[in-house]
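Read the single chain below, which is given as structure tokens and is the form predicted on its own.
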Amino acid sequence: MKNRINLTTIQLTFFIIQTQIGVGILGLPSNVFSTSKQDSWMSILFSGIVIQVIILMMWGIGRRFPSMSLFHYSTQLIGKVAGTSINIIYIIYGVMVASLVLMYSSAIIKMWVLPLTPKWIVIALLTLTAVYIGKETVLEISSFFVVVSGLIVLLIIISFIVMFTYPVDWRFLFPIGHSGIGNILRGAKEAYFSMLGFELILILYPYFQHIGEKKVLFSVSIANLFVTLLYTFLMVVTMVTFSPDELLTIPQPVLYFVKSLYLQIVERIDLFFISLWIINVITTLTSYLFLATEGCLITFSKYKNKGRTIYILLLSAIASGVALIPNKESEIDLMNKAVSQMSNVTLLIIPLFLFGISILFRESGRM
């Protein structure tokens, strides 16, 4: 792994943060509230706890094979044919998530900023930017992620301004626990899908093994904690800003409460906010194209001479093509459900299976 000695815990933390924070940040409050109502913030916290448990499992298998990514040790644990099949599943998963990111982000951009611009142009601009970043090394990608992460602070500042300038009603948070444990858990499932990105630890572990296994766990855990608290904070701000009836009808409540702000120095602060959000979309898109590209480079190693650039161009073209297919919101929702079901396999079933195999047969990649 070239340049891995230069990678730091901060880079790993922001790599995960920038992957987790993406399209879902705008629609998360509405999606979770439709299920959990005033207990939506509890659903997000519970989702963060579940994700932390999954992170521990992924870290557990990573520390057994510190110099390998999932694409390496899958074939070592269960054989070349079965391992290659698992690798292909992850490659398809990366492309599908990238397609879903393009679908939702292009729809929001057309709705709020560029209503007359053809969808394919918006998708092409997002994809080409992600390809330009994703074709670089992990060192360069993670360094870029660290730099742009400072923009998240602006998002938090804008949310605080809303709380202190907009007429909020804290009574909308009560009564606590009234929705019931069942609805809170169902809301947690909605939040969980919007917080995907932590699974990149399966691919990034060998690049960061030199910082020590405890620091790897600490970095990813800090990233998850930050994203969980950020989403919980935005959920609370949204809930006290809009009434329950309004939240059920507004698709992107975060954008609507930002639009309500009036600052003399910025006429359309919602457009400024979307500009910051697009950067998070591109970083998420870059991460999943990176995941799929890594899978191709390792799985189809005999074609490795074709290079990272060729693979990422091919995969991004497929993702863009798939993103252009849906023309109705119902079709996008169908794709969303398919990716959600596939994430259960790639984030839970396969890692747990491989972890169990490694323990049962005492397999390890340690030197």
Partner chain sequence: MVRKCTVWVIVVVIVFFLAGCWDQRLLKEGRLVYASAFDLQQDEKIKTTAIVQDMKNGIPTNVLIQGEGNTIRETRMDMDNKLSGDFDPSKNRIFLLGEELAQKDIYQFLDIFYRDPSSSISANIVVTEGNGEDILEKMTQKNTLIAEFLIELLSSAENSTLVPKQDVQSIWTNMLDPGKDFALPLISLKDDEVVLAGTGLFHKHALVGSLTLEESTLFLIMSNQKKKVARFVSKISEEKEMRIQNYISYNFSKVNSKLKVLSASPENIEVEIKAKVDITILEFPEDKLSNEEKIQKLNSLISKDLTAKAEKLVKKLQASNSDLFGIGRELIAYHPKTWEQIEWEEEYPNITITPEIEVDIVGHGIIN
Second form
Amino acid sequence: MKNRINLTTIQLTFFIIQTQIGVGILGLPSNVFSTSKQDSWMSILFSGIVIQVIILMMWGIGRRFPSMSLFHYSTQLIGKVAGTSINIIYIIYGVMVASLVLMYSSAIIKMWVLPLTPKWIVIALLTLTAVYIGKETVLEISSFFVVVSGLIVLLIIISFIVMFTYPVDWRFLFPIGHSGIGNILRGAKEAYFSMLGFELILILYPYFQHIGEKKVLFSVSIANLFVTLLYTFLMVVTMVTFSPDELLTIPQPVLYFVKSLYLQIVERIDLFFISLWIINVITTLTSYLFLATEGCLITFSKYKNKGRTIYILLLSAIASGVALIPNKESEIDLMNKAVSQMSNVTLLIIPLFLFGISILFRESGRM
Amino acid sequence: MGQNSFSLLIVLAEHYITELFEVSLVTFWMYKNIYIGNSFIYTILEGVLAMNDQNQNTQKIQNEKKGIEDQRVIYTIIQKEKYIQDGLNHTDDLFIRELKKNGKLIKIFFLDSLTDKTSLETNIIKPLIDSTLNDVKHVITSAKLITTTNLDIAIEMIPEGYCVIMEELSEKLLLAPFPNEHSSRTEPENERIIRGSHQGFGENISENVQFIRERISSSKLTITLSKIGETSKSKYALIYLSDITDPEILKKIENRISYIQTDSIQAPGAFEELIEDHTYSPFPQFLNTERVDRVVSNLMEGRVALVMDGSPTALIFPVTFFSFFQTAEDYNSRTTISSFFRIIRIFCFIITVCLPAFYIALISFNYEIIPVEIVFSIKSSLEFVPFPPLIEAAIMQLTLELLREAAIRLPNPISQTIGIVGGLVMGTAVVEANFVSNTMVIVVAITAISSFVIPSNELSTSCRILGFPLMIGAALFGVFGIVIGLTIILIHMCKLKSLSLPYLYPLAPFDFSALKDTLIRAPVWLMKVRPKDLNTQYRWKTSNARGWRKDEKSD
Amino acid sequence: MVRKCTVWVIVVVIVFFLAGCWDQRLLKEGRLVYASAFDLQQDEKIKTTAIVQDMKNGIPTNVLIQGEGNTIRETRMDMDNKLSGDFDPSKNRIFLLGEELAQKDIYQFLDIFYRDPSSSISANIVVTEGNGEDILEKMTQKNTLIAEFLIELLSSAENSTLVPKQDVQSIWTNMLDPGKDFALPLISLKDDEVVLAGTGLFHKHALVGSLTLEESTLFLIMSNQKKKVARFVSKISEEKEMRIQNYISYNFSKVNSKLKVLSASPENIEVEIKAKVDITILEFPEDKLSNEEKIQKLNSLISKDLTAKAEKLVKKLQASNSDLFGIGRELIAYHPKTWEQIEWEEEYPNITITPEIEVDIVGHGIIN
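Having seen the form predicted on its own, could you now give me the structure of the form predicted together with the partner chain?
Then the entire complex follows, led off by the chain already shown.
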């Protein structure tokens, strides 16, 4: 083998990280805090562990079919019709998540930066940018993701500055373990939905199979570990900067604590923060559009000559169209609920089902 | 749960072990290359030995060795000729002069670009034809003459300006040096440096090839001369090192060039447009340079250079984005200093692209970002300006481009006047007439200066142009517009290819070890291997050059 | 294909331009407010006084503008009607709260600042004795740069540990925390001059009392909030002939204060605040500070004086029911069971708080 540029572990790790970090990062602390109070950080850690278990399961299927993605082996395992319908569920799931991301992000952008600009323009700009990179191959997408991952470091630095300049009160973290296991688990569920994105391993596996099955698991686990720790860190920062009742009234606490930062030269660092965050939103959007496009390409391979660009344009048009419908936050929340229900199916039930079948019938795609 | 974490631990451990294994493999690979390098040096040493010591004994040993090395012993002159041609990779500037003397065929091999043909004619060819003496050695009137039987030595000596005289039915080879005279030194106007070589290319292709040959006296340096243009028949040469450059790259270039069917090509610029990957991209994908040392160092990295008759500009491909931030001087000054300037250059690139847009976003969307101490002075300078910020910035940027265009073509003394009239007089008047605000003049001036910091002229122009769409984005959506604009630019750069190799290479795809020569300039002894992207045939560059530290530490 | 694309791009760009820049807010057109005061009038209507800076012949001048209304936003609308350009409070660096308004419930009035993304929640906020409007009016007549003057007044006071460092955001955190109250700098007019009068004590959302500057420094020392310097004067004797001889001035160089809950049973809550401070003598006419015995004696004298003052301070805080030390937060964090059983509002004035300050002289300037 020559030293050709190829997909590496780093790229897989950042692919997953960039998908996991998205809209959720801003609202997560507030959402989790509303249920598990001062033990929220435990909820996040716990949901990280749960996700690790799911990742192990997904990896378990993936390694049985190293050269195939979910869209391939679904038909192989349970037949043409059932497999195709599973694929269609995943395609719909990808589009739904994409449009949910668009809904939340456009709402936050409108709230914080551009209150008067029409929503469709914000959505169109985000979608077009995502399509521009999403129509490329895994190599290009993942190298773009790696480049912009440097910006996450900036996010962390800003949070650190907040911790050192702001009058934080560590006592807000106490009493530990007082909110009860039930609440912690419920909070973990909230956190879990902000950490979605690891399911991409189902379709990325074949692209990264050459790095070795253990390395695939390793890099996805590292991504999950990083995201879990990052969220925990942000959770702790928000908790020590805001008093509990205050935190409940702020829907985007991460932005809010950056806003209250006043450095000698600049004010409103939240704008800077939101700019970095927009890129994370675009990467998440790209990943899900990519998921759906990949699904379309494989499932409707009869019309493959149409190509990636057409599919992704079509899918993103649907996603942004759906994203334009809701007007109020409650309507977005309704959509959120629907997607959460759906993610239970796509993330837990279907993979578990496929995993079970592949073990039961000793079916595998290995040569 | 315990089992899960346990398995994760195992995976982790395994990962590290494989990592370690890979490291050892790389070192092994490097040692192998050193070995190759050493054996290479060994042959040269042998040659020198043979030259100094005409002892029969050594000759014999050598002959034996040769026999062992390549089973067949070369007899006929045709075979010898082919051997030399193979050794020099059929480079197009290898000339062979044949003549007959006393019924024996004599062949003279020399490199067209390096050899002084007049003295070759007077000192060798003419005497050979005129004289009736049998022994060629006594006919040649050259001051230095080396006799050898080893063809490999001949191959090594030819790129140093020697000509090789070969006689039919004789084992002996005669080597005589006829190096070309050095032409006068001309420093390229647009790539001046303080410390380092001041040699620039001329406009004659063989002269330019000579410059490169002088710096890389390797038999592996290959030159392919061709003509292009149905009518103009312009000469161009592809230059590369045959044992470093990836043959794939070469094949790709040759294939792309083979599609060029045109009446005439005047300059490398037209070449560039015909064979580059993305014509509509604002980013230059091939490097233009007039500096010999720059071309040479790029050749040594495994790239390919194209020189054309009638143009002092060499075209280098494939290149990455960061090649445009490197200057020849970087490798000549101290590592910390050149690293600092590298960072400054990249910073200036960012400023050139973003600053005007950022300023527009500030004063027309989010002026609460501006510190309270400054906001009042900016506001008071803006008070009477009639234009919206975008128009204001566009006016100033366009004026700047006008000045630049005007100053380029004028002779030096007049262009200075333009600078004064345009820069000083107009700048002050425009502000005093309240057409443009003071701060905008400052912003545009900083943008202009930082754009001129970028070493490559093409890149500096294109990033000033890139500022305009960003400015529009900023005027429409403020910070959000800038972010979207920058993201699109970044995506474009990630997608961009130079000869199908990633343009933003050490960043995307990410390669930590290659960052040593991009964002910073690490010490030369740290850059032990060539970057991965060019897929060179061997990656070894230096081995443990600072091994002497160990020797000196011992006492 | 490419030509078609270009045409489309141009069309889209033109459409954007025609539609206009929705959120554009030109700096040129904004009238920046630098300082504003909020007062409550007789009929509970709010009166906002704002200072807008203008350039007149190259010299910045203040323009005072007032508005009335039922909400802060209404007063802003009122003021906007009186101004050319857009009234813009996003660079407002200081807010003055009138005494009457502060005594009501400041949270109700500050809500708009937390809600608006462009407002400056890192601005300083102070309480005024009397009406804030009077201070701004007085200063406008003198034509100084009001906002700058006030901010510098505050920041120098913050640096010398005279008043706590607070901004709009940080008091929100305290307002919504049941276990901790806060204090704001208090300024007043004295002989037509604006002076720092002390610190206004808050309980929940309302002003309940005030501390003198000395007390305020002591409080900051006891809660580990010493800034650059913290100068203090203690009386150490009664009998000396000249008044100045009875006093000693010093600077706190190192402060280590600990709050400890000794007993946390719901019936009997005992808290101890123990501060160990290092001081350097700034002024002591008696000199002879090289004597170890003398230093020991001074140590105990100053400790006694400080502890007595601290006791008085604690009494005052308890009397006005302002939990500045955050004892409630301590209970929530470490004694949650007790916290659930008690009604902190009623309990706080009755708990036992014993302050103790231990002084150690570590320096004395360049003479002994």
